[in-house]
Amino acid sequence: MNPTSTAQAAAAQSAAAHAPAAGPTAAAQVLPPPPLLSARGLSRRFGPGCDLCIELTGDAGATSRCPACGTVVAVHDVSFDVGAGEVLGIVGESGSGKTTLLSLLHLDTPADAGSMVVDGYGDLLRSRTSDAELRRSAVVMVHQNSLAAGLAPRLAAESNVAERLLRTGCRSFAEARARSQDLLAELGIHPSRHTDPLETFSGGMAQRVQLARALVNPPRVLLLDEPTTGLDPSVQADLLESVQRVTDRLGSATVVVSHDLEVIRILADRVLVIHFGRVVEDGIPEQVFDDPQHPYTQLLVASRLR
């Protein structure tokens, strides 16, 4: 061996032996960061259920409602994960099992089977702090109207906001109704309106008073349910824009559910959609919409186009 190729030899060697070993440490710079919610398998039906339900179901039967004993499996195996500042719509047929997948991860309906794992909560599907003070704190959800998300209609705006305040740990009731009216303000409602009683509000701006509460202790996970219906059109435009917002300020994982393909269009970074209780096609909203693959999607998609 010529000197030249000792040379080169020598110093290959030199660089392997101080070259940064190649292992965990290494990989893990390279992995993705984990999701804040992670659903496995989720499924629920109502009814007392038999071994055919789920073959007899589906698509394969094109039913949710086994005809052997009667059983609606309204949800079946569904999986997905959601990222921090992720938004996954959700969408779906009336009776699709859209509403109750949404149902099943704010815990108001109980799953048969399946984990739901949000970050710094572990699985609350088996978690030992109560469901209320998990829809407190881990999860949240904006409802399609303001009874339902549990404000009171003849308090004022700010007294709404004011009174999530005080539930997470606000003591002084002048901080408490000046951060309400931060946030009130924030998301477009004039300071005229802070005072006046919700019952006096329009739908959209109802909506607004719910995203100003969840703005108060940012969720780990943000649920929206059906945000846009019954609004008019530049109702609408306003509420998505300050929607937008308020999930690019929480970083939070977000899911919305809409019958709304133009809202999910817009809102989502994935989309999963939903037939018979089964997740059917997954995917970007331009691959889902613009290219569906499944039957039912492609139906979906041209019956808005008429």
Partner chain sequence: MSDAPTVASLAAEHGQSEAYAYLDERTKRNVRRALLKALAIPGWQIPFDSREMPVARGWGSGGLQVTLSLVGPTDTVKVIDQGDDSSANASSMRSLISRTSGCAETTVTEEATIIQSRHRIPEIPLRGDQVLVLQVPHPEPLRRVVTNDAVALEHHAERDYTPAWLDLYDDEARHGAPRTGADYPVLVEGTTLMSPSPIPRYDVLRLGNRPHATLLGAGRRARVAALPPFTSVEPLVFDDRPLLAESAAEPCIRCGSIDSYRVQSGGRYQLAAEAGNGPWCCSDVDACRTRRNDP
Given for the second form:
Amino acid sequence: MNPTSTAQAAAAQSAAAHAPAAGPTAAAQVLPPPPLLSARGLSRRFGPGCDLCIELTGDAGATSRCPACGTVVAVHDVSFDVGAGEVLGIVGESGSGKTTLLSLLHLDTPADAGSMVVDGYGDLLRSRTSDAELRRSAVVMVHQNSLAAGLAPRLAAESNVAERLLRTGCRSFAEARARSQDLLAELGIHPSRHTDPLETFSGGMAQRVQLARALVNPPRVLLLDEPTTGLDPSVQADLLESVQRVTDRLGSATVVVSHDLEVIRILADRVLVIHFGRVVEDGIPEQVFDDPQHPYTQLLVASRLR
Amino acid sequence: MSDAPTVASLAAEHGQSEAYAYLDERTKRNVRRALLKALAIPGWQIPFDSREMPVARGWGSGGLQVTLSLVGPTDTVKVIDQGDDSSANASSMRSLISRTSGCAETTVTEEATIIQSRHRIPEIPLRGDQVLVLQVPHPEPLRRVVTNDAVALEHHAERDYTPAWLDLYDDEARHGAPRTGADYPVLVEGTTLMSPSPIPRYDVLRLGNRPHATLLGAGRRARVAALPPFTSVEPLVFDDRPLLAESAAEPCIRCGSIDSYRVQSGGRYQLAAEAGNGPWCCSDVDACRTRRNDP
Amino acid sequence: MTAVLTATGVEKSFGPERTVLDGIDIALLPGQLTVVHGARDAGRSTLLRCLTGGYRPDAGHVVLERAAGSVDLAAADPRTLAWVRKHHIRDFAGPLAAPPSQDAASAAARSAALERETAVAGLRRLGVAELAEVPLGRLRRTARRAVALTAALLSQAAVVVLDEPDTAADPERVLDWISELRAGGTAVLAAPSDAHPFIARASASAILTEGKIQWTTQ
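Let me have the form predicted together with its partner chain next, following on from the form predicted alone.
Full complex below, order starting with the chain above.
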């Protein structure tokens, strides 16, 4: 390791200058910090349920619907951890249960079993604070359909962003306005559109408004539901950049659901593959997409258009 | 005072154990209890058993029930409609009240003990021994932004008025100013949102910190609300966008006042000053007369 | 000197007929360049991926040893793997997974968790400065690989693993940069396409053949 020339010595010096500071920092740890979001055993079924439901559904039965009692086991025993600033991708086709899983995470649907612990809030599924308040502060979802996200279509785009500020007590119009417009501009929405009603925005633009809203009061958990589905390809790429910017800034635990493997590969640090409501594969994108172990994952990967 | 009739003596005279001033005893108790609750929670809408009144719903049946539950034979009642004592509705209601209760009537603000009003607050300063009763067609301040009553109640319960703030923000952003003219929502004691009834902005700015009680009756929606004396009432506005009173182009043609609330004559039931094309006059007739007699 | 990454008994098969790695032992030391070469389909990429956590080995251990502790990548949960691959082990195995509208410098900067200017300087260093402003989607595959290689070399990881870096950029520039990384204490593992220039500068080199490692220089 002895430098043999002055050039190498200089190089070593500049390398040392760029090297992380001596002493233990977070990045120097070999293990990740405790997760921000910790889900264990999430389960949800629709129907009366019977003793055979779990046995007869899933891979074994190749169905989500119990042949004995007709109950649909939408989600069964899903567990995962997501740390601050990390992105978990969830891949599954229609009917896989990924939509129900998102509903559970967004507290729209009650879980039959399981826990969802968010740092600083405890188990959201058992919390006594009213759901609406929790949803506002802890978990924010960016919907495919902006109306479902609780946006007001007749109000201006900037009003929809300002709502977050008003909700937390901002009483200065100038301040609320400045922040809303700044955030919209950051997400690439031109000032000339800020006062246009949200219903005049295209799908991709409306999603950006949702992202801008999320930036106002950074939630602990950010959920993205099929962010690029239905958008034109050029718009998709831009939106992905916006999503990355937002996730980088927020430091939230982000969960992205998509059936588009490329979107997941771009956005996610880790991937869960959901099939018949169960997790069939859990790994980093390289593993899941390049070396899939489960037959269903292999099928998904093989089916990509290239 | 021994000559003055009492409720009991009047009732006894007529061989009635109940029913004074048109309302039956049970209704009066119901309204009075509701009013007590309303005074205990300033600005909060309290439901009551609204009765059929000889006034169409939406035309003051609530205010009338409030007045009729309070009035006694020693009271003097004034009724105004947009500041005018002589409108058909105001006159009719005043007659009904005085005939059924045996109280005195007046058009002179200073003489009244109870003043029932639609769309205005008298400009003559009221005293602590007077009571102001306002007629309210739509008591729910959130009605334009929250369509569902149950949801509106939740918002009130949590004192979460974000929908109202949002609507205000949108108006300011897209139109430069709030669109609400009359019935501008107010925050009572800084916490509870209330509809002050369709009084002009000029009067909204005068609602707070009065020496007397202000009672608001909504008959069609069967609710009352109340402002005890010296209650803080502020319009719902951003800190940097204060509410401005309406302005009139000219002084009153009768008394010459430049700071009264003036309307252009020729538009009888208009609150906004741009209706009608006639000369500008004070809307509060008695105040205008007072100024003329005592400049 | 303690090895920073030690692989023992690593096995990997794709299906019952295709055993690619049949018990591999490798240790990477700080400041050293280890070169693995061999025939085209010998499985060098597979080996590199098993060593960086990109593939999960069927058997064996891949232990990362740092001051703060040690982790066996072969047995680690995915979250730990993602963390290690972000902070301790960096690999170059193909183009970056990034939005096609993102320009090369921004994509490299984000991947390496550095400022954009640093990424621009890095691209210049590899002789591909002209790529900096171009959206990734417009670049041909070789150019996109150059961007990914830049990101891997810029990162300040303790272990840098490079799969065919000489087909992504000028080998001399790559070797130059590797020297600097070594001087800073980084352990570098490379599987070049043309092994000779790399073997000349390597601390150790090995051939991967028939699923096994044979050290040629050490």
